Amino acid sequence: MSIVEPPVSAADVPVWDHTAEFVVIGLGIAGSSAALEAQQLGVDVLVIERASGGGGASALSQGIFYFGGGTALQKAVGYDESVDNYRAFMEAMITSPDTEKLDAYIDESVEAFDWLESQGVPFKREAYKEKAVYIRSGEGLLSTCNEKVWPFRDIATPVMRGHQVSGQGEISGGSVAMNAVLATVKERAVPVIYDAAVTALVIDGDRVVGVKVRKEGADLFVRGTLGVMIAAGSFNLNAEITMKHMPTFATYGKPLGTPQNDGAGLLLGESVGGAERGMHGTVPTASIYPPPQLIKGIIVNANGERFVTEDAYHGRTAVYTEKQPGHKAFLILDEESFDYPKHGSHIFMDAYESVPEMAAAMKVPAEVLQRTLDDYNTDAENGEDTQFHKHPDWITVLEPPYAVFDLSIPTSDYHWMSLGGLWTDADSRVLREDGSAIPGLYAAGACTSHLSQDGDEYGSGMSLAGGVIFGRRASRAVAASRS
C-alpha cells in the first residue's frame, strides 16, 4: 500500500476533527521552528508527528548548523565575519538558480543563530581548529566546507562557520539541539497531535486546506485555515525513489535518517502538483580526515591520475570519486603522513616498497602512477599544487615505502543523505512546475530541495541551518498571509 494517497477534496470531509490556522506535518528542526516562530506571531498552529515523540533525523545529526556573516559566536572566537564576505563564498560554491533562496539563508544567518540561542541551544565560545568531520570535545565553531580549497580561498577570506551544538560522549550535539527546541515547544504548549501519520492532503479547489491523517487505526480530517506546511524529512530509506535518483550510493552506501525517512513529504507534495528538484543531489561521506595529516597523501584513480585536491571537504571527495571509472579511488601514504582514518571507513591494503609494486596492487597502470607521484613530489619541493592547488599547509613530498586505503564506493563505508526534494520559493511556498506557487501549501527541511545541488557544493549544517531559516519564514509567510 502507498504510504500517501491521492488528495480528498473538502466536499468529501465527514467531519473536520481538529482546526487550526497553520498545520505543520513534522517535528524535527524544520517543523519545530516553524511552529514556534507561528506561535509567536500570533498564528494558531497544530503540529502532526508520526512518532512518539519530536526530533526526527535532526536529533540524529551531529548538531551542526553552517552560518556565516559575523555571528555572535564567530566573533566571541576573533571572526568578525562580513555578510559580503559570507555572499561572496557562497554564490561561488553553490550553483543553485534560487538566488532568492540564497539571500534569503545569507541574509538571515546571523538572526537564525541568535534564535536557536534564545531557544536555549547550546553553542560553546571556543573553536576547533584542526580537520574534523564532526568534534565530541565541546568546541562551538569549526570548518566544514571547502572555505580553504581552491578557488574559494581566493574569493573570499576562509572562516569558520560550522557551529556545532555541545554534544560529549555518545550524546550528539542534534540531540541536545532538539531536546532544547522541543522543551521550548512543550514550555510554550504548541499543540502536538503524535503517533500520526499524514496519508493525504485535503483541497479545496487549487488550495491546500488540511490534511488526512491516520492515528490509532482511524482516519481524523485536520483542517488548517491558512496553510500546511510539509516538514516530514527526507526520502533516504525510500529505495524505490533513491535507486532511481542516486543509484550508486543506493546499491553501495547506507542512508542516514529514521524510519520516517521515507518520502510520504515528497509524495505528499506532489500528490497537488508539487515539483521536485535537485533529486540526483546527494551528499556521501567516508572521510579520509581526521587525523588531519592524511591529506598529506594523494588521491588517484584506477588509471592512477589525481582528480580532487586531497584537502576538499569530504563531501565533495566522495561526490568526485563517484565520477571515477568504477567508482574507484585510493589514498596513497608514505610513513610520514601514515595513520589509520578515525572513522574506519575505509581498507587499508598493505604497504609497498616500489610504484610497480603499489601499482599491481591497485591494478592501475604503473607508468601513470609513477608520473603522477613524480608531478606531485615536484610541485611539492617547490611548495606549489599546480595540478589541483591543494592549499601548501598539506603538500609534501610523498617517499617510499608507501601505504594504500582502498576509497572506491563499492568497497567502503559510505554513509549519505538526500539533497533533492520539493521546489520551494524564499517564502518556502511549494512551487509547480512552471513556477506558480500552489495555494496553501509550504513545505521545508529535508523533504524539499537544498540550495546545495550535490555534495560538492554542499558543507555540514547547510541542512539543519536551512530547516531553521526557511521553517520561520513559512510561518512569516503565513501570518502575513492573514491581512
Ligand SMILES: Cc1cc2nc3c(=O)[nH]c(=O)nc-3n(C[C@H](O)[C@H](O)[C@H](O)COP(=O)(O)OP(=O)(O)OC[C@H]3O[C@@H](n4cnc5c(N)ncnc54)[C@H](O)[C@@H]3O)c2cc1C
Contents of the next structure:
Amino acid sequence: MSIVEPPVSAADVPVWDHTAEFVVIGLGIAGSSAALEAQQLGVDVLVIERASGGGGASALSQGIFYFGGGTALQKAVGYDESVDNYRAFMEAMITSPDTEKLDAYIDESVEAFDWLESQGVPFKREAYKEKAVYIRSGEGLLSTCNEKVWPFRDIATPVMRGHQVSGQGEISGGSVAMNAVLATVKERAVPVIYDAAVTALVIDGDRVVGVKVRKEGADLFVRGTLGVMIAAGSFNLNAEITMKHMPTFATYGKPLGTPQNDGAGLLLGESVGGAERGMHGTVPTASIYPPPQLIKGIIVNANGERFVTEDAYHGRTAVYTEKQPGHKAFLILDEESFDYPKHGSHIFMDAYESVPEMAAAMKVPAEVLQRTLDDYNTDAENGEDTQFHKHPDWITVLEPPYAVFDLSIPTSDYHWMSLGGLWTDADSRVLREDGSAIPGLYAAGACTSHLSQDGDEYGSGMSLAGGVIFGRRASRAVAASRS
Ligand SMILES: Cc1cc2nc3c(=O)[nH]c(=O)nc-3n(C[C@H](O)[C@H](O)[C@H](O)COP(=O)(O)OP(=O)(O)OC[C@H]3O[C@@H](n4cnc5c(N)ncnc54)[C@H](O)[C@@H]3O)c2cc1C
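Which structure goes with the form predicted together with the named molecule, now that we have seen the form predicted alone?
So here's everything in the complex, that chain up top.
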C-alpha cells in the first residue's frame, strides 16, 4: 500500500472526527515549533504524529542550530556580529532563488534563538575553538560552516554560528533539544494524537481543509478550518525518491533519519499540486576532521590533482568529491600532520617513502601527483595557497614519508541527508509549479526545500534552525489569516 493516497473530497468525508483551526502533521522540530507558536497566538491547534512520541529525526540529530547576526550566545562569548555581516556571508554562500525566505531566515535568527531558549532548550555560554563537526563537551557555540573558507572569509568577518545544544556521551544535542521542546508541548497541553499517520489530504475545491488519518486500523478525518501544515520530515529513507535524485549517495552512502522519514510529507504536498524544488541537494559527510591537523594534508582525485580546499565544511568537500572521476579522493598526510580521522570511516592505505610508490598504490599518474605536491609545497613555503586559498593556518610543507587515507565515496561510509522538498514561500505556504499558493496548505522542516541548494552551500544547523523559523512563520500566517 502506498504511504500516501490521493486527496479526499470534503464531500466524501463521512464525519469529521476532530476539528481544530490548524492541523499540524508531525512533531519534530518544525511541527513542535509551529504548534507552540500557534497556541501562543491563540490558534486552536492539533498535532497528528505517526510515532508513539514526538521527536523524529530532530531528536536523533546533533542539535546544532545555525543562527547569526548577534545572538545572545554569540554576544556572550565575544562575537557581537552585525546582521549585515551575517547577511553578507549567507548571501555569498547560499544560491537560493527564494530571497524572501533567505531574508526571513537571516532577520529572525536572533529572535529564534531567544525563543528556543525560552522553550527550555539549553545552550552553554562557551565557545569551542577547534574545527569540529559537532561536540559533546558542553560548549554552546562552534564553527559549523564555511565561515573561514575562501572566498567567504574575505566577504564577511568569520564568526561562529553553530549553536550547539549540549549533549553528553551517548546523548545527542538533538535529543536534549527535543526533550526540552516536547516537555514544553506537554506542559502547555498542546493537543497531540499519537500513533496516527496522515495518509491523505482532504480538499474542498482547491483548498486543503483537513486530513485523513490511519490510527489503530481505522480511518479518522480531522478538519483544519484555517489550514493544515505538513511537518512530516525528510524523504531520506525513501529509496525510490533518493535513487532518482541523488543516486551516488543513495547507492553507496547511508541515509540519516528515522524510518518515518519516508517522504510522506513530500508526497502529501504533491498529491494536491505542490511543486518540488532542489531535489538533488544532499549534505553528505565523512569528514576528515577532527582532529583538525588532518586539514594540513592535501586531498587529490584519481588524476592526482587537488579539487577542493581541505579546510572546507565537510559537506562541501563531500559534494566536490562526488563530482570527481569514479567519486574517488585521497587524503595525503605527512608525519607531522598524521592522525586517524575521528568520525570518518576512511580506509588507511599505507605509508610511502616516495611519490611514485604512493602514486602506484593510489593508481594515480605519478608525474601529476608529483607536480601537485611540488606546487603545493612551493605555495606552502610562501604561506599562500594560490590554487584553492586554504587558510594559512593549515598550510605546511608536506615531506616524505607520506600516509594516505582513501576518501572515495564507494569505499568510505558517507552519511547523508536530503535538502530538497516542497517549494514554499516565506510564509511557509506550499506553492504550485506556477508559483501560486495552495490555499490552506503550509509546510516546514525537512519535507520542504532548504535554502541551501546543495551540501557545498550548507552549514550544520541550517536544517533545525529552518524548522524553527519557518514552522513558526506558518503559524503566524495562519493566525493572520483569521482577521
Ligand atoms: C544523525 C543526524 C544528525 C543531524 N544533525 C543535525 C544538526 O545538528 N543540525 C541540523 O540542523 N540538522 C541536523 N540533522 C537534520 C535534522 O535533524 C532534520 O533535518 C530535522 O530534524 C528535520 O526536522 P523536521 O521537524 O522537519 O522532521 P522530523 O524531526 O523528522 O519530524 C517529522 C515528524 O513527522 C512524523 N511523521 C512522518 N510522517 C507522518 C505522517 N504521515 N503522519 C503523521 N506524522 C508523520 C514523524 O514521525 C516525525 O515525528 C541531523 C539529522 C540526523 C539524522
